[in-house]
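A single chain, nothing else alongside it, follows as structure tokens in the form predicted together with the partner chain.
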Amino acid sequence: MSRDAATIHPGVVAEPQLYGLLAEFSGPQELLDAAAKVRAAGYSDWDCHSPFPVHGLDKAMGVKPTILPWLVLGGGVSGIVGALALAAFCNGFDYPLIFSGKPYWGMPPHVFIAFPAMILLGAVTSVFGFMALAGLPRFYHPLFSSKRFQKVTDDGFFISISAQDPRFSVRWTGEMLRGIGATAIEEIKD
């Protein structure tokens, strides 16, 4: 059955849907060059995969800067404010005590409360913010069905283009990927 028929009668189709195309490249430089070209060709729903962070790849792909630092800043600030408020409430307001002739609420020692609270909340935000923004954990992904794709954690460099992309077409996209230096191209079924 053709792809067009599948879109007309979605319920009837039994065969797996096409997730997209996976193209392998021979090295980081090739991947970087190819990524710039895929971007220039106007694709939007695609990704690069590499065994290590390739510097400049996000720039070549046009990935927007992440908001993670702002989240972490928010986490850190709320840590400071929360800790100071807690200390002020406990020792200064709810059960005031004089310790070694110090004022009820003295700033210098409370730095030792605010500081770790800032780091703790900042760090936790950083890790869970990363997971949330990256959509991890995600244990199933169509790409994992490819045997070839297992190399991505060893020495394989890939570009995947989703079939959802408005510019996607098996023939033309495959053509383009071959044209920009893919050494192998695979159709990935969902």
Partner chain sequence: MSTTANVKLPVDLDNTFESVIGESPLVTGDASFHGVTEVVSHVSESRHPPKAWYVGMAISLSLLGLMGVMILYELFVGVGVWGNNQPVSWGFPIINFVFWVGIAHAGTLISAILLLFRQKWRTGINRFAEATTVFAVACAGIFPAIHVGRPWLAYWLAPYPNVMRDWPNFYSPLLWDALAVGTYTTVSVLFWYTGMIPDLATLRDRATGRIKQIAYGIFSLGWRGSAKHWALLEKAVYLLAALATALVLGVSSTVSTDFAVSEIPAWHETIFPPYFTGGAIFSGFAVVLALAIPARELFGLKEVITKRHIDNLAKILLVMSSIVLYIYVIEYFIAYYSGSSFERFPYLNRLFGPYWWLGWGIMFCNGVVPQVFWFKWARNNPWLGVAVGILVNMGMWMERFTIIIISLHRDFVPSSWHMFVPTYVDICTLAGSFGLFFTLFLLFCRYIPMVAMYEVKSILPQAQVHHHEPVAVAGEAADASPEAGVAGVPTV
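Because the structure is a prediction, the values reported are computed rather than measured. Take the two forms, superpose them, and find the largest set of C-alpha atoms that agree within 1.5 Å; that set is the rigid core. Positions refer to the first chain, counted from 1. What changes on going to the form predicted on its own:
After superposition on the rigid core, the Cα of residue 52 moves by less than 2 Å between the two forms. The two forms, fitted on the rigid core, differ between the two forms by 2 Å or more at the CA of residue 126. As a two-part rigid-body motion between the two forms, the smaller part of the chain turns against the larger by 16°, taken from C-alpha fits.
What about the form predicted on its own, after the form predicted together with the partner chain?
Keep in mind that what follows is only the chain, not its partners or any molecules around it.
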């Protein structure tokens, strides 16, 4: 049974911490230009938010390719190796059966086990690998507390810069965002 801070220490309310700054831009081209300028300024813990994909935004942000395909490949190869190893152990060592003088273990009949095992482990690895890389499940994000940020699903274009970024300063980061064309800037508390 969990208790919140108010029941542990009555009368004590936790002070909200600064999550970062949220800057709104007037359109997709302005967001694209601003993303390139934020990256050039040396920020590393930031993200762009838009209601639809903006072509070229990944390049402007400097997003690196994901390692997810390599994880899925590893899962698929593990499925093949695991299925063939299990079949070799069961049919060739643990319980060998003699059928018409055939060898205890052969590759052709076990391909039909290895293929679905490859697909299954590759699919499971892709789902759980994606969730781990994306930090999911995450049921709450500090940006959701902003009324302005609700426009991101319709017609809002935003950049959020985390307070955890080494270059972050409320004053200097805010001035930089105003200088690159932000129409509104908001401090986000967590």
